[in-house]
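Encoded as structure tokens, the following chain is the form predicted on its own, with no partner shown.
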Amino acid sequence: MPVPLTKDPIAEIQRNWERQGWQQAAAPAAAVTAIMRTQQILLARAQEILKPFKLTFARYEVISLLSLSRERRMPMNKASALLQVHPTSITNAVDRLEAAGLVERQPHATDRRAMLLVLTPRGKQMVDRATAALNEQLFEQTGFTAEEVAELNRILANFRQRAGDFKA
């Protein structure tokens, strides 16, 4: 963990915006920057936890999605849509997961253009172990209180819905 800074640089961003006369944008600029920094911190923690499993968080998300699906398989384009990543990104992740023996590509039974992603037994074991580690070391120890988590989930879901991320 890096040495903490002596003062909050995001609060300084807000003060600088205010000094520039951008009062209306100052607090939102600080909020956006804080969200992005928080994402960096949490992603770094997740990556560190997943390193012994030779997984990135992006690859973990793919096998986790497959493990939670009814048949541990789904069309690649559906996985890309559900994970909200570009098809190129999912292809790269799947290439690595397939090379590691965690997923397989199989032709779709009814759509020749589509490819199914299938979680292998080895992939199921890996995702179970990685999920246990993430739960224990990150998700159950985020640094937020239960009340803050509930409020964050509410605030962020409202924002995402208004931004068109999903329909209410």
Given for the second form:
2 protein chains.
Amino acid sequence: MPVPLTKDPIAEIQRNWERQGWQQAAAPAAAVTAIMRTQQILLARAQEILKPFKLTFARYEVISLLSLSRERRMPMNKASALLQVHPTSITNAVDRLEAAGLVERQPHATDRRAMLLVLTPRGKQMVDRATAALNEQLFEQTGFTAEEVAELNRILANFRQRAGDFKA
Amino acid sequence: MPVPLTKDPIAEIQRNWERQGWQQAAAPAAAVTAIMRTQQILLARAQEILKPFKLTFARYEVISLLSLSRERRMPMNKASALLQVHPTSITNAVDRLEAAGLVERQPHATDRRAMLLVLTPRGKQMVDRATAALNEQLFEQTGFTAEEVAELNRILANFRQRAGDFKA
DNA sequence: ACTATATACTTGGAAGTCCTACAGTTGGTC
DNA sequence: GACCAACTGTAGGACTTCCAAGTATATAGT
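If the one shown is the form predicted on its own, what is the structure of the form predicted together with the DNA?
To see the whole picture, the full complex is given below, headed by that same chain.
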């Protein structure tokens, strides 16, 4: 990692796959690996930017979601569904957000099984600052051109829809 | 997650960002989130396919790399560089691969700090079967069209190069 | 030749993800 | 009205990733 490689290791995977005679699988195998690596790079950047706020990207996503909702509150199962992560991941994130005073758990008015997540004023302030930092330092300079962003959004939305993430 | 959402939650993020007046950041924010979600879906599929082999994707990547190298052996630091993960991740994966009898650690001939990873015959057999499964069940039916795969490979290779993953 | 810096790997710990299993609630069905 | 299936959130465990620190070895500079 310190010294950049002289060859793209993912292009190397594709060449290896082709050399083995797996023509059909070669390019998609490279694409899958590239997506995983890209995610890793983007996540690392986000975490770096969020470090001064003592937030991780997972926790940022939770409070950002709350911040954009009406009333700045939401049942946990809805947060889980919208962020598309396992319920226990939300539990984990909320435990830490609550310890940091950014979010509160409140009983649901009509369903005693459910928990309502409520963004505190401190939480709101934190989201605003963290979002400004992410916008400036990550989203407005991802390293993708505007065309590439549009292409990615198109291709990945198709994929996610076919994968069953959402309907029509 | 059980019931598919009626709206794409990532498109929702983009709309929310635009509503807040963050025009420049909106589309890239959606793209970043889409990449993360897509990685999650692909990783889950890979893990599912590898489960019968008692392999995780991280461990598969290590033995696949060894399998494609001359002599089926490689120093750990080279594996770390090529897979672009932290050295400790390799240590972790190799501990488990070694326990499963798929890989062996051998001393390096000329550098006594270094460790040589050697794929065992059992390991080779396992890679071959796992690769066949991944090719059939994942890579040959990712849900991307051939054009989309080509676009992804082009866009993500540019990105990774700009991010410093490799030179020229 | 000797010291200082750099490299290779491991250990221990923090954080995230998921899964399984469980307790408490809810709600439709007979 | 009682009962069972489905749902909500959480505890515990496995796994991965990274970071920080430590040990051993190699290499460069004086």
